[in-house]
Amino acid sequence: MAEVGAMLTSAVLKMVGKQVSSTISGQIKLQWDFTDDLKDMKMTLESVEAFLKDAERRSVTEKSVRLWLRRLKNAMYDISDTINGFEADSTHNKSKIFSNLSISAKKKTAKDMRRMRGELKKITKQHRDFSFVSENSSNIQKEDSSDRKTSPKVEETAIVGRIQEKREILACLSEKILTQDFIILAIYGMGGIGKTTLAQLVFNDKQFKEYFPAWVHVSQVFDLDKIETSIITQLSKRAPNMIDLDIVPPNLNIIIVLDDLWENDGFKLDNLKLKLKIGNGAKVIILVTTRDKSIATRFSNVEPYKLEPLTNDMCWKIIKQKSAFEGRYDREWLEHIGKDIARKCGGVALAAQSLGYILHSKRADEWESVRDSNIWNESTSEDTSSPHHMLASLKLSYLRMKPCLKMCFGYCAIFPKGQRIVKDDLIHQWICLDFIETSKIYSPKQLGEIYVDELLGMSFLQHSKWGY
């Protein structure tokens, strides 16, 4: 759990930052002026917070960054514990006439404050050694999106599975297009499961041979103007006079894929819908891929399609394909090992592909090492050949979480893999640990329910077969 622990740092920092701010505003309750110490800490926390997104991103592959994040996180916990301690002392001694804190307690707290200020400054100064870039830097945005840019091209014969899913979506679209001129169908599921591949299969089907096609990789950086420009540019290849989506040739059939949609702002999604709703007798089909069930539900105007994991046999078939298994002389010996590995892929196509590439030309004992590796229990590895690409896809979803949701999900790491968790008990634990944010609208219990739904929607939690 090294990576999860490191990536919790930003969530912990936000929580402690709020605690420090609250304590500053409530100094009169303490009857002891630590304002300068607390304000100095608050400024230090604010300065380092801007670089944490880059640090968490790099923590996947850089051990030194993970160690730095762990030290920073531990310092946050020390600050929180100290504040809780002297606030508790203040409350306990509030009946005393002269001072809420004893002289010895004051001296101890002052000493702890100085120690923590020094430790915090020493840790935060080290961030310069890593040359982190700020959260708003375009460098981060480019790196997050450029290596994941997708296209409509697909080699259908090389795809394992998804035939039934393709048929179901095509049948749905064929039925809906008879009565609707504008269809938005979202495909949702966890990262790496094959949403883009399924969209490619549908997009390239002969059923849409006469449709004007456009494929847009939306990514995390939502830009409505760029999306519109990309669509117009692609459609104008068949309709040269098209310069605006509001002015299209009559009775046009259009199919558009919006791949990898992350934006969950309802106002922005509604504006995108308006842009895409082309009139003039046009029939428009929009396919969307997203990891988030709530985005799929909000943006679709037909029932969204949940993509389920591949079977173990399908994962094994992918591994065999990518590892050139059939050409091996020792394939009979390796088959049971390979099937064990396939079962550990969790039905994620990207995991099977990555493992297949790793196992290519490897000896039998190396196959056994992969099967028995700690990679199945840890989210990163020192070995750069490990399939961290499959985990990076989930990491992107994690980094988009609100800090409070990160804390709640990180807490789930205390449960053994596959353990059934009672939802109400989990929410109660979150509340007791103060992981639930405050709200003027919802109670902590209601917010806990919302958190569980969000984690389920992003595939970080799964419904138990026995209910949850």
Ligand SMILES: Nc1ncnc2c1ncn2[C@@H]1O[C@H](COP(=O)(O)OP(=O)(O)OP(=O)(O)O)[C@@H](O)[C@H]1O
Second form
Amino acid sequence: MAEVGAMLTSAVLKMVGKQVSSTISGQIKLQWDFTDDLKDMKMTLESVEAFLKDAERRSVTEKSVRLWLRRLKNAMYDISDTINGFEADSTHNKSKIFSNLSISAKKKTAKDMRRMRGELKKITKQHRDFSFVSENSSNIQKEDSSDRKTSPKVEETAIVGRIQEKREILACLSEKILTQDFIILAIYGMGGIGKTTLAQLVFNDKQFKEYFPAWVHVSQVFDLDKIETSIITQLSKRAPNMIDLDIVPPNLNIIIVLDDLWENDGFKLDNLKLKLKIGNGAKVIILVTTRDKSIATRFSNVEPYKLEPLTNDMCWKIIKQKSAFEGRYDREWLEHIGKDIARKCGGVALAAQSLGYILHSKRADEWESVRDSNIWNESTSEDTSSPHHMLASLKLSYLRMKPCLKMCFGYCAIFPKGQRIVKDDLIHQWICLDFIETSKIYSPKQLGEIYVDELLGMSFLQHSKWGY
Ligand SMILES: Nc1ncnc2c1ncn2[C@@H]1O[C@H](COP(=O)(O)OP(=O)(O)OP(=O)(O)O)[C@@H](O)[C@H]1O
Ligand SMILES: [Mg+2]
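Having seen the form predicted on its own, can you show the form predicted in complex with this ligand?
Following is the full complex, with the preceding chain placed first.
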């Protein structure tokens, strides 16, 4: 995957940074002459790291940034290979130090060092031309949340399926509310699958007509005060004297949606829970949407709800709607192409919707090229036929991963899509490649298991029918 390839850079950079550090600190025996070179490289790597998040984000739309990332990544591999070469030399020469190596080996090492430093300098010089925003800048976060802001409004007639899912959630809530005053139910599933849409359908159901409603788009930036203020503002439209969640009129029925929760810090989640436990006879239903199974499980106080992908037929229905298929004279001809495209959506509503828009008023040969193209693996802004919005949306999940998890996931890209992978083998390969971080609590094998669970939780890996 071209995209993942470009995005992997930060993970690779972190790994190589670690490798350089351990070489400097003498874990790998080197001749002292090179310490300065390595220190210089380390500083350069650290300065680049601060801008990488922005670079990764922009790589979705800017080809030049993608090329720059690729160049940086290749330079990282080069550094890593050279350090591995030193390591092999020093192991081979056992107690001998670098000065005992042959003159030609010394020369080669010195040349390699110079070349790598030069290449790294060139790459970092270029990064100034892109005016990347540093990781700490608030611009990055603002853009994310404003892009994805949601509201409770939904055009129910345009929604395909999800009747059964809505029914199941309503049934669960009505049953639990008989015995529980405070319910938190999280809907989880992969990006774009329709979690927010399902939450909208439930939130707007007549069953909650008498409830005091509040809809909060939490987003990637978790701000407890903002969440609280937003809830109070919305609830006070119906209960004007309400200025605090601790002092509410007695016996209220409240329904709150916390849409798009990404925070997985247990402490912060517990604080939020505490705030929402309103008391004073209130019955409170909290519906949460998140991509992350572990957040869903941690935050819910009833069984979280796993939202499954749509069927291919449903995706086809969405494509038909968005492309105004029924009004076309050539629809008989297009039908089988459209169904092939629908299959490629993998049950993701957002994919079907994006493609539907793209196919609108396109000729039959253009439908064919969408079906046959590689848009599923890459995206460029110059290519307006690419479902770029969809990829950018799914990429958010990837960008949130820890660097080592990115590496492990990136490694899975060597397997063809749909390939069955034996879990223990995969973990073993990650360990051998040194992709797993070190921990004082867990063994590499245990951490590998945790990574597999996290990737499964984010739907980046799937259980196969025969285990995995
Ligand atoms: N069943 C459906 N029928 C038609 N359109 C749908 C359906 N489900 C979702 N959509 C559309 O697909 C898009 C993505 O859906 P939605 O925002 O609900 O996904 P999501 O799972 O919440 O994604 P994310 O993880 O990015 O928050 C929306 O524009 C929505 O209107
Ligand atoms: Mg959503």
